[in-house]
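Below you'll find only one chain, the form predicted alone, shown as C-alpha cells.
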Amino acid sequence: MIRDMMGRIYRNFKGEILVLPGRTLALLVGLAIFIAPLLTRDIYILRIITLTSIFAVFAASWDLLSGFVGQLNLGHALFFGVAAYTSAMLNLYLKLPPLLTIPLGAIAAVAAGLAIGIPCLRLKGQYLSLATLAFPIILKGVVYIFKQYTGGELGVSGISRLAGSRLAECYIALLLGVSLCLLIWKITDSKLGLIFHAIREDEIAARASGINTTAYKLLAFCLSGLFAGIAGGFYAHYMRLAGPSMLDVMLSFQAIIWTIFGGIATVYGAVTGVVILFPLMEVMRAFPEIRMLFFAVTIVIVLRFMPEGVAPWFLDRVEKECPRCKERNAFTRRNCRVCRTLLIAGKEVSAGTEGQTGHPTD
C-alpha cells in the first residue's frame, strides 16, 4: 500500500513539476535556498534569506490585489506598518508571545483594509491610487503624535524575538513564506480568481454578469491585508522593532517594483523579483556611491526588453502553449502532453492528421 502511495505521489510529481522547465527550475530554486542556511552560519546571509522570504510575501500580498483586481494599491505599506505596530505593542505592553501577536496584527492590518476599502472603493483609476497613497502618511503622523505609545521616531523596540536562534527563525520564515505564496497562488487560481480576473478586464460587464463586484474588491483588500499583515508582524518580531520607517512610502513603491519587474499578476513573478532583487542590492551595499544607480539601470533595463517581467519572459523561451488546450510544454516538445496536438511554430495541427505533415511524433 505504501509502495503504491509512493508511486502515485512520484507520478504525480513528474507529470506535474519535472515536466515542465519552469516548474523544474523554481523547484531546484527552492531547494536550494532550503539548503543554504545549513551551509553556513553567516547571520548576513541567513538575514538576507529570512527577508527575503518576508518580502516576497509582501510582494505576493500586493499582487494579489492591484495585479489580479486590478485596484491600485500606492500605500501597501499601511497593511506591513499596522500589523508590525500591532504586534509589537501587543508583545511589549501586553506581553502577549509572537504566536499570538503575528495573527492579531494580521488581524489589524484586515481591518486597516476595510478601512481603506469602504471610503476608496468609490473611486477610481488614479485618483484611489492617490487615496490609498494617503492612508500611510496618515498613520506616520499619528505614531508622531502619540510617542508615548508608539516610540515616535524611534519606534517600538525590545519586543520578543520569534525562536532562540537565527537558524531556526530563517527555517521558520522560509516555511510561512513558500506556504503563503502558494496560498495566494491557490486563490489566484480558483474561482474567487477568475471573478478578480472579470473585474480587472471589465468591471461593467463584471457587474451586469451578476457579480457584486463592490463585495469581491472589498475582499481582495482584506485579503491583501491579511497576506501582507502577516508579512508586517513576522518582521516586527525578527527585527525586533517597529518604526515608522514601516509605513514609509518608499516601502510600498518597494512592492510595485519587485512585482512588476518579475511579472504582475502572477504570484510567481513577484516571488521572482523579490527573489532577484532584494539580495542583488544587499551584495551592492558593499557600493554605496553607484548603488541606487545599478538598480535604476537595472530596472531601466529589464522593463525596455522584457516588459511583461523577467519570470514571463523566461518561461515564455522554455515553454510554449498549445493552441488548442492552452496548456503548457517544455520547448523541446512537438506534441502537447494533454491533447497530442503537433505544436509547429504557433499553429494547431489535430493528432489525427500530423502524420501528413511530414514531422515525427515524440
Second form
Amino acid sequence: MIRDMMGRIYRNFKGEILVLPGRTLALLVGLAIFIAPLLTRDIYILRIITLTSIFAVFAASWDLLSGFVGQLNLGHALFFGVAAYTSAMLNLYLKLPPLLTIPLGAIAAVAAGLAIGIPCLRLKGQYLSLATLAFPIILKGVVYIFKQYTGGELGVSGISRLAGSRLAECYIALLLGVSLCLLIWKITDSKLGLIFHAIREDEIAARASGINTTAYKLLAFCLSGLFAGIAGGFYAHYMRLAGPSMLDVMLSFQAIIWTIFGGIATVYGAVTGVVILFPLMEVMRAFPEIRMLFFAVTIVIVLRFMPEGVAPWFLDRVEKECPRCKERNAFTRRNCRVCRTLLIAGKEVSAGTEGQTGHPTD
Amino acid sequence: MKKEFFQVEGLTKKFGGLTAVDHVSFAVHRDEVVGLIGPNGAGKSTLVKIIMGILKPDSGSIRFQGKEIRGKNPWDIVNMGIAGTFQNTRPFRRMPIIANVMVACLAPRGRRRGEWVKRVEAKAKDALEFAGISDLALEPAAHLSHGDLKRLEIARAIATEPELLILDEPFGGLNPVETELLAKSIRRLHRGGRFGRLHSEGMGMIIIEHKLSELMKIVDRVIVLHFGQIIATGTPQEIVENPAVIEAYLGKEGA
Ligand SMILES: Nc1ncnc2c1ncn2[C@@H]1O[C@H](COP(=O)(O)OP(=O)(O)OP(=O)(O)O)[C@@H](O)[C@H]1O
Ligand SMILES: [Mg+2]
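And the form predicted together with the partner chain, for comparison with the form predicted alone?
Everything in the complex follows now, all chains and molecules, and the chain you saw is the first one.
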C-alpha cells in the first residue's frame, strides 16, 4: 500500500517536475536555499533568505493584479504598509500575538484593496495607475499626522518577534513564501486565472462573454492585497518595526522592477526576479558608491537582451514547445513527451508512427 | 397575449452632432432570422452595441422577454440570453482559441446547467467544432486569419447558449465555400437542437451583412437602416425590389 503510494508520488514527481529543466532547476535552487541555513547559521545570510521569501510573495502579488489582470498598480506598497502598521499597532497596543496580528493585518490590506479598487474601477490605463500611485502617499501623510500613535518618521517599534530564533524565523518565512507563491501560481493557472487573462487582453470582449469584470477586478484587488498584506505583516514582525518606508514609492517600484526583470504575468518570473536581484543588491551594500549604478545598468542590459524577462528567456533556451499539442519539453528531446510529435526547430512532423519515433534521445 | 420576445423602441444614440441611431423601433420573434442591412456608416454596428450593453443610448427602450434591458451591464445581458459578435473581432489575443471560448463557458450562463470544471473545456471544444475551427484549438488567437477570427467570435457567442444571437458581418473574410458552410450552420443553430454539449431550443437572430445575396438566403425578414433610421422592412423579395432601398445603396455607390 505505502509502497504503491510512494511509487505514485515518485511517478508524478518525475512526470511533472523532472521532465522539465526549468522546474528541475527551480527545485534544486529551492532545496539549496532550504539547506543553506543549516550549513551556515550566519545571521546575515539568514536575513537575506528571510527577506527574499517575504519579497517574493510581495512581487508575486503585484504580478497577480498588474501582470495578469492588467490593472497597473504603481502603489503596491499600500497593501504592504497597511498590513505592517496594522499588525504592529495591534501587537503593540492590544498585545495580540503575531499569529493573530499577521492575518488581521492581511485583512486590513484586503479592505485597502476594496477601498482603492472601488474608485479605481471607473478608471482605465494611465489614470488608474496614477490613482494607485497616490494612495500610499496619502496614507503616509496620515501616518505623519497621527504621530502619537504611528510614531511618525520613526514608525511603530518594539513589537514582538516572530519566533524564538533567527533560524526558526527563516524557516517560517521560507515555508510561507514557497506555499504562498505556489498558491498564487495555482490561482493564475486555474479557471479564475483564465478570466483574469481575458480581462487584461480585452475587457469589453470579456464583458460581452458574460463575465462580470467589475466583480473579478475587485476580487483581484482583494487577492493581491491579501498576499501583499501577509508579506507586510510578516515583515513588520521580522523587523520588529512598521515605518513610513513601507509605504514608500520606492517599495512599490521594487515590486515592479523585480517582476519585469524576472518576467511579467508568469508568477515564477516575479519570484525569480526577487531571488536574483534582492540578494545581489544586499551584497552590493558593501559598495555603496556604485550600488545604484550597478542596479540600473544590470536591469537595462538584461532587459535589452531578454525583453520578456529572465525566466521566460531561460525557459525558451532549455525547453521547447511542441508545435502540435503545445506541451513543453526538455530541449534534449527529439519527440514530444505527450504526443510524440518530432520536435525539430520550426518544423512539425505528424505523429502516428509511434513505433519508430517513440524513443527520445535523452 | 403572447409575451414579446425582443423589442426595441425609439432608440437614439448621438455621437456629438452625429445621430448614429435615430428613433429606431423594431421587434424580433424567437422563431425568425432578421437581416439588418444598410450602407456603410448607417449605424448598424452602433445599434447592436447598444443592444449588447456596450454603448449607452441617449433615449429609447429595449425589452427582452418582458424585461427592460437598457442600462443593464453587458454581462447581465449575456446572462439573460443575448449574445453578439463584434464586427471588428475582439479576441483575447495571447490566449489559445480554446481558452477564448472557455471564458464564455465560465460565465454564469455558460455553466448554469451544471457544466462545471472538466466539462468547460469539452463544451468550449464543441463550440469550436460547431464554428469549424476546432483543429486550431491550441493556437493563440493572435495567429488566426480574419475569417477564422470571425468564426471564433461566433464560437464564443454560442458558448453561452443564447436565445437571441446577434452576428455583425459573420461572413467577412470567408470565401464562398466557407460562407456556404457557415450559412448552413447558422440555419441549424436557428432551428435548435443539441450540438455536442451545447443545447439550444432554437434562437432568434439578427444578422448584419453586406454580402446581400448570401444573407437573403438565410433570413426571413430584412430591416434596412440608412443614416440611423429604418427606411424599410419586409421579406427579402420585397426589400430587393424596394425603390427607397435601391436608392440608398446606389446613392452611396454614385457618391
Ligand atoms: N465611438 C464613436 N464615436 C464617434 N462616432 C462613431 C463612433 N462609432 C461609430 N461612429 C459613427 O457612427 C456612424 C455609424 O457607425 P456604425 O459603425 O454603426 O455603422 P455601420 O452601419 O456598422 O457601418 P459598416 O457597414 O461600415 O459597418 C458612423 O458615421 C460612424 O463614423
Ligand atoms: Mg458595422
